[in-house]
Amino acid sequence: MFRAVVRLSTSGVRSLARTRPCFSAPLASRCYSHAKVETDEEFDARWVTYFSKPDIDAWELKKGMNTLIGYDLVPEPKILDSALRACRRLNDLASAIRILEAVKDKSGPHKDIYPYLIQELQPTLTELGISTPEDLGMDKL
């Protein structure tokens, strides 16, 4: 029992008599972002563009979707246009539909914003020939 209170109070000495004095650096301040902010007109043609290129491929298309799904939006319908008709292009129905999956989950809990984007993009469907999840009863399983 001795052994430990001596153990604890020479620590507890040692600790005192260890006082290093304590800095603290400033910290620095960094902005990194010297860039140009894009505007939301420039963001939809970006994209635009690039879902609109004659070669896109099968892995431009998905990672494409994947990157513009992964952004705190939901896309206007001129970019869901595009992308469709990208699908289109590649004759890939899978992906058509899952990007219409995507966005009414992105879609989330505001209701009214997923059957905006069908009225908008009903007529590029029609043209397309694709179906909506809803219609090829998607919506129910």
The other form holds:
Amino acid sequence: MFRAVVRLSTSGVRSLARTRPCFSAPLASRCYSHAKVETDEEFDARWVTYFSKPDIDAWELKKGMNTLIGYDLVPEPKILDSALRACRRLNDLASAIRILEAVKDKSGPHKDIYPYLIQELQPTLTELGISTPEDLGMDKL
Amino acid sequence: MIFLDAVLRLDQPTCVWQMLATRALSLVGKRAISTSICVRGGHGVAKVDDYALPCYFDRRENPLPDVQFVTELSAAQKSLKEKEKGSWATLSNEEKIALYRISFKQSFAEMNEGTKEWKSVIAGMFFFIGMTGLVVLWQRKFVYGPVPPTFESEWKEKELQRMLDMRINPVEGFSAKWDYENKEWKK
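Switch from the form predicted alone to the form predicted in complex with the partner chain and give that structure.
Now the full complex is given, and it begins with the chain already shown.
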């Protein structure tokens, strides 16, 4: 939903050459890569799985989070849910709050993304006892 | 002499070379090199300098730094860390903030805060423009010679009259704006 990636479309032009072997010059030949493009769902699933590892260690959490923030997107609530639960397994409340701050910052000028994320994550936040930065007054100076 | 000797004997085994090097160094005087001497051959441990270790930094793009901000915890902080292992709902807001401050130096709001540097920049700009103005004034008084006589008002009047007599730009420009009957500028 939040991906800003342009999808490469592998056009069906290739089939033109196959069906008419005698006329071998295709009308239009695109130089698109033939690599398989990961869908949004696959991306999300991969990251949810990463953070869901039961014995995830602190380094992996940091690495995963920093990498995720490096992408040109705001992570889906399910990925963040997985990450927050990983924080709980690591007994790291500070990182959980930091993650919330980071995604708010990541949304940039789109002010409606963060409230949506908090709304989606509210059950997890109350279950784990994570306060948002706003609750703690940390979003102000 | 001994130092040169040490340099030339590069084929010596490492520990001997180190011995010669340190002897040579002690002659030259203790230098900063000694802080990171790595004695090999199982005789010692390399001293790791601070800059070689993972360090803490607050950056938007790296929300979870490699190390905690506070490295040595006080007793209160340690007990808080123990409490963190239990349910987080039992922690008060102050405790949660304290835990955050153990791990991180500045919150996102604090790290993104602008400085007041722009005021210094504008002030500096005005200052240097002002200084330049003073320099220009001084130059005019003490450096430049007199302006040509063609700038005097008497000369300028004669010049203007000449231009009108010559009918400079009579259609739409200069002389077109002069009323020759009444000898004044057109209204």
